[in-house]
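In structure tokens, the next block holds one chain alone, the form predicted on its own.
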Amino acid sequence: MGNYYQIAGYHKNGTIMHDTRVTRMQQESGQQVIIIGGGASGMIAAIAARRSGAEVTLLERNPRIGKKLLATGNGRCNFTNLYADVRHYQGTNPKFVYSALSQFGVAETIAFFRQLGIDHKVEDCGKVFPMSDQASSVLDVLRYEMEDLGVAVRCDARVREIRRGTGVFRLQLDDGSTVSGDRVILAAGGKAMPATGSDGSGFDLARQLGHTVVDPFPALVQLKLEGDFFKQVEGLKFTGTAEILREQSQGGFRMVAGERGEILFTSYGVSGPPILQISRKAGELLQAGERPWLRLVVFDARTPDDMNRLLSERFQNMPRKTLEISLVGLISKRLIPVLLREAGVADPRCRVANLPGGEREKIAGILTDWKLPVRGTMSWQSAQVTAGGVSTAEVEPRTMESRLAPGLYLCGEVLDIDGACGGYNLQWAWSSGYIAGSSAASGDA
């Protein structure tokens, strides 16, 4: 991690390194952005724009601004990760993160909340949160900075239709009403969380000036998996690997994805971060009409060969046992007899001073390759980010401008890309939507 501070900008003691604040406004630009979307990436680029100059109106459908910010980081607002980059991004070009990760990246994220007044600190695996543990902190100094800089915000104002003109871009919204502006961000979200008001009308929007969206699916959400067992280990939870692997035509597996965690079963599948983080590969097969399927290494600290040497050492000291009471202390009861079945050994009952030639290997061989066949990802309800979203080839990587229509900017979690799990998603939403805000003010090209 030493390197990285250095790289990010930071001492070792966490201060950072330059001053990344910028002049508090610049001269107005005359510049009139209307934002789509009271999101965490389109109240930075409402920021973003306003600082630059122009005059700014933001319209959030909901009754308030950052609903869904309230909920990240189960509440604590894990606002980005020191390890942002690329290699964290998924989409169709997951490279088109990197110029504006380049402009605004995890530096100077923590210096804009630190001007604003959010004091950070680190946790495990790069997670940056407030120091004051709350969501609504991050939310409280947005809508503060917003308010104090002049930006007007508009809510229970959904966009049902956009027309771009000669120069200008009128956009109706659900009352009738009519809005203009010289540019329009769009910062709308994608499906995930319907409940905090993403319901994808930001495809819809983006398609009406003839863009491309790439099929959306949920992504960092829990999996649906065949069996009729889930009932009987509903809550049970253990510490192994999860991967995703794909058939292939020639017969055999291939892993794509795989996590090690905290893995919980519930009553359709399995949920825990693992699993959060392997689902949008699984995501991803299902959407080419591939059936995923999901190995759990019960054991991962052993082979199987290790695995078998441990039964064999366990059923000489014990003979006089049956083969299900011989693995309590080693495996959770509940699981058991779940295990035991999906193996195929054919008597648990059975002592194990006279288990059948092979059940052993069988059992060593579950509890270090358990395949099960994914049969979906659990709702948008459920999901944490949205795959998928507006082609990034569309759209220009330095300022987030439409490639389709001039004086559109585009932000967030509507483009076709989404990070992993702790931090990157809305490391994106500030990054591409400051990069969408300076540049519409600017009106850069």
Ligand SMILES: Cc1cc2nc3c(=O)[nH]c(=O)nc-3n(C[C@H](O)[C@H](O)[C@H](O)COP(=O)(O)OP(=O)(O)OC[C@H]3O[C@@H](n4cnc5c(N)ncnc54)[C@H](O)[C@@H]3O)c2cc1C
The other form holds:
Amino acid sequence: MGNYYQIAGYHKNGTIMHDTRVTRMQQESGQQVIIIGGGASGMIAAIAARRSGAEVTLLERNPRIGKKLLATGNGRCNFTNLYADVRHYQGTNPKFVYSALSQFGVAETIAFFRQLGIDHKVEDCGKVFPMSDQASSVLDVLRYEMEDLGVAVRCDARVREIRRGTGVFRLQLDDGSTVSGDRVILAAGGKAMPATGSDGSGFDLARQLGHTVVDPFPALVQLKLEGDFFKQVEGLKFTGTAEILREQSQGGFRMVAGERGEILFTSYGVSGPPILQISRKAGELLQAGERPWLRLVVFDARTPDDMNRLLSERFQNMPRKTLEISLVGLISKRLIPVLLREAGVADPRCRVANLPGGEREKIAGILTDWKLPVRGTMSWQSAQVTAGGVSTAEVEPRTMESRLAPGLYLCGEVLDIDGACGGYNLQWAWSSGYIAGSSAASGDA
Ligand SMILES: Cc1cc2nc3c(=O)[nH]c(=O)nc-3n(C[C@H](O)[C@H](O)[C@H](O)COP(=O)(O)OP(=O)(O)OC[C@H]3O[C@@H](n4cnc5c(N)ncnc54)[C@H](O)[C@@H]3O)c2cc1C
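Okay, that was the form predicted on its own. Show me the form predicted in complex with this ligand next.
Following is the full complex, with the preceding chain placed first.
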């Protein structure tokens, strides 16, 4: 039997207590809304549905709600971004986010959390964090609000099967029990970081009601590269530019994504904010059976010609030094032998005064245009978000209601929408969750 750890607002027999706590709510709507998933989108959906007068039960498979939320923003929860708009989202149809973001966008999100007690601060690139710097405080205020409103939260309650009868949904749980409701909100997340509970079972539940799932793949994730030198440079960082290149059929490359910032070498390839940001494009190409390339620009403030001139001056000033030694002070020491080998330099121990023609150009080239084949992305365990998901063509963007199974609403990462790094994914969870909750409580299925 699942564990009801919080039933404030309900009598033990399950009926709603009418007390002062419901004064912030509209009149009881009589709808029974069941929410599958106690993540960001499910919790806000529960609050919105309850405030709109529905009787709300939230089912969460974990012993506690909000496990992933605690891990967000390195434990600080980058809960929105001042610049959140359609340009920061991807999916088969990114414009799907437009309606939800215009109904419940950044201003509404900040106001919602302020009302719950979360003061905020804005950091670089519009990232918004709670003043407390604690993701746990965001979870706490959501939990207090649900408790105060009388949302029934049932943990250790994994939904295995969902059926839709006339005007009622029947949910079968892993423990054998069933739960019924007039409306269901599917807020079960995607597949990223499955240890937090989102293992893709939301996709199976959507399929059971006839929905199509666009093949999911990990996004905001590290890249695995081809090369045998990564152990040598593991842990080394540099600030530069990373780009995903697509090989053209007529020869050459086309840049499809690029980002500047701190890039970190790992034992398998690369990580760091710019890599996570561009990883979606690499995943997309890999998914389509293509072989993307990563271009690293170690010196991104210089053209190859500038770089060549700078090297020429250095070599003139220290003619007796070997090539390897001559680069100390310009490039991280551990990276020098790797770069010289990757550049195809014949003899790294050659004195720079005796350097054969063309060698300096090779070094200038690799420092401004180092191309490495992408072998893959890291797995779901390391991904921050899921690309792909339930087809948005099958969902009404204004209400988040399913077009195939009226009375079913979907929100958050289970949908084929993913945002950039920087607070955009949580904003999507809040926007779509709030709309799903208020529509489910009031809509006519
Ligand atoms: C490490 C990490 C850091 C991140 N940092 C940020 C950040 O700072 N800012 C940002 O905007 N985004 C961030 N994200 C992304 C963001 O956390 C997610 O996009 C967002 O939490 C998705 O919310 P959701 O409610 O759709 O899904 P989830 O948060 O995944 O919640 C789904 C819930 O459903 C439950 N569930 C699943 N299946 C079932 C079932 N069958 N029955 C019952 N319950 C079920 C799960 O246990 C889970 O609790 C981060 C992600 C990760 C992994």
